[in-house]
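First comes one chain, alone, set out as structure tokens in the form predicted alone.
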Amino acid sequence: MIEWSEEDLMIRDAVRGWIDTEVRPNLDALESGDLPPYDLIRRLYKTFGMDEMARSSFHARLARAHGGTPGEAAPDGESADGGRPGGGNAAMTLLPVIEMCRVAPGLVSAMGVSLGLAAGTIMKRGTAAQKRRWALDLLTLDKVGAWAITEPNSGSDAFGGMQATARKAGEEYVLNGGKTFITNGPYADTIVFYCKLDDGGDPREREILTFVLDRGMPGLEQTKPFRKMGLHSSPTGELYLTDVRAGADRLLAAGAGGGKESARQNFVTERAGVAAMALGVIEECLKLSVEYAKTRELWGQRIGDFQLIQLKLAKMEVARLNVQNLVFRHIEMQRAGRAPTLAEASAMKLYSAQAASEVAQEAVQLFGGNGYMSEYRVEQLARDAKSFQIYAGTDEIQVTHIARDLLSR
């Protein structure tokens, strides 16, 4: 794949038109936190029939995976892509992501965590009964999901430093601990919660368990949204669990590799998706910069005639082409039924995140004093783009995963 097809462009233009009508007029409310993003995302789903596509795909996949046998966990390699925008159509999955990230990347973070991580984990690891109970409402966006793994004292050491625990108590588990930087945490109806089995062994080596929790369970506290540097349209908060009792019906199947492997699969999904998010930011920053370079005049001529400005624009275009090619590669891999390895996903994220952040910062510089003002929008995109280098694993963690893969060959 070297370019978007005519069908892809029709989808892109339709989504772009919807965003211009529905999202851009609400940017100030999204940025201030006065407007949570979920109703907007639901309207996107209903406008393009994504909710019905997700519902049909869910029932077909459930019948295929379980063959009418309830209680059987899904195959470990089953993809959750069919539940995301596009129902398995790779381009339709990513085009809304790219287009929304041109305007409000936080919307994509909120949507992606609910669909790709929360619903995706349940679809990969849940029984048929668990999928019916929780996943369908998430896939149609009738409910909001959160994926809770990060803790205040663990950060990049997500597994070894994890302190949240599950203690067996008869037929139930008692959960305790805290999670931080949880996307959708303040508003989530359904939470996929990772913790360690409290079995008295070495804390760093204990088994990782995954539970599905519901808003309002006794002992579960969801904080108000944090104030953040960027991604203001994506609510982020903390979770506190104090003796939360969860039955075995809330425990997801461990599968091959246990809870750690489940989380790693989601890291791959999340990191590969950052390339599409970065492309949206790069495209919008380049568009705004070209328009400004054509119209802004200094010393009697437009600034686009100055070579230093031309150099900035040229570097932005190189970054756009490179990141677009990574997105095309990811689409082709999906069509071929192959998921990227953790190292490949890390490489995609590392390059794309750095490219988006650099392009956005250069856009601010090109705009000069105006670029530092919020009404010119590159200021917002620069703040949002920086998050790509931090969440889903910092740049430094991506380097580690790529290098380890190279050295293990």
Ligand SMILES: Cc1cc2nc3c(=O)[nH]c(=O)nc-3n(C[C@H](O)[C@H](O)[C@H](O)COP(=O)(O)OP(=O)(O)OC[C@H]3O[C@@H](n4cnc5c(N)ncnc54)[C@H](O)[C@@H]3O)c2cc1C
Given for the second form:
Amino acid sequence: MIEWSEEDLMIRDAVRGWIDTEVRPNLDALESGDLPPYDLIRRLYKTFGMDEMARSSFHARLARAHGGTPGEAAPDGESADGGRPGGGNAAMTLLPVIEMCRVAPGLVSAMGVSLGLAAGTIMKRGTAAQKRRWALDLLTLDKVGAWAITEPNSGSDAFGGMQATARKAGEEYVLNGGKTFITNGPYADTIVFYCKLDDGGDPREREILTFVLDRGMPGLEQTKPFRKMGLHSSPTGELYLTDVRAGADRLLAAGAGGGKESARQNFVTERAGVAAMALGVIEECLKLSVEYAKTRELWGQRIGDFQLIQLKLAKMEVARLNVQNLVFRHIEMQRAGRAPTLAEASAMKLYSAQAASEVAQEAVQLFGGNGYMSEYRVEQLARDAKSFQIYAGTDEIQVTHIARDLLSR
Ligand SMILES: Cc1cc2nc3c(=O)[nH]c(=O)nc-3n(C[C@H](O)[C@H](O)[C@H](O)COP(=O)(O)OP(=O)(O)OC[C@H]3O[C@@H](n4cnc5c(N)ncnc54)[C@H](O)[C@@H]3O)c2cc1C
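If the structure you just shared is the form predicted alone, then what does the corresponding form predicted in complex with the ligand look like?
Next comes the full complex, and the chain you just saw is listed first.
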């Protein structure tokens, strides 16, 4: 794949038009946190029929995996996408991501965590009853999901340092602990919660368990959103659990390789997805920078005539081409039925996150004082892009995963 197809471009233009009329006018409210992102994302889903696609994809997948019941199987067959709409069509999944990231990357984080991580985990590891109970409403965006691993004392060392516990009490488990930096935490209806079985063994080696929790369960507190540097259209908060009682019906199967391994599979999806997000930021910064370089005049000439400005534009274009190629390669791999390894996904994320961050910072510089002002939007993209280097594993953690793979060969 070297270019988007004609059909892809038609989808892109339709989504772009929708974002121009529905998202851009709401950017200030999203940025201030006055407008939570969920109704906008739901409208996107309804406008493009993605909620219904998600519903039929879900029923088809359920029927395939669990035998189903009459009426459950949808006519369009199973998709390998966890029930998300457009799973067979990369354009339907990636182009909205790229287009939204040109304007408000936080919308994609909020949506990606709910669909890809919360619903994705339940679809991979849940029983048919658990999928029906929680995943369908997440996949159609009727409900909001969160995926909670990080704790105040265990970020990069997510599993080793994890302190949240599950203690067996008869037929139930009693959950305790705190989670932080949780995307959608303040608004989530459904929370995929990771903790360690309190079995008296070495705390670092204890088994990882994954529970599905509902908003409002006694002992579960969801804080209000944090104030943060950027990504304001994605609410981030803390969770506190004090003696939350969860039945075994809320426990997800460990999956092959245990709870740690299945969480790692999510890292692959999440990290590969960051490349598409980065491409949106880079495309928008480049477009705005070229326009500005052609119109801003100093010393009687447009700034685009200065070679130092040309160097900035040329480097942005190189980044755009490289990240786009990574996205296209990912699409080709999907079509060939091949998933990236953890090291490949880490390499994609490391490069794309740094590229988006650098391009957005250089766009601010190219705009001069205007670049530092919110009105010109590149400052928002620069703040938002920085988050790509931190969540889903920091740059430094991507380096360790790439190097470990190289050195193990
Ligand atoms: C906007 C946002 C949204 C998020 N959403 C979620 C979410 O929905 N769910 C969730 O569970 N988590 C979420 N996170 C948490 C995120 O995954 C962590 O912040 C991240 O993994 C880093 O952990 P930490 O913040 O504890 O940093 P630390 O682990 O304390 O790292 C501090 C510094 O040490 C470096 N470092 C750590 N280990 C090594 C090493 N071995 N070698 C070299 N350097 C190292 C790090 O790279 C970093 O520079 C989110 C974070 C942000 C910012």
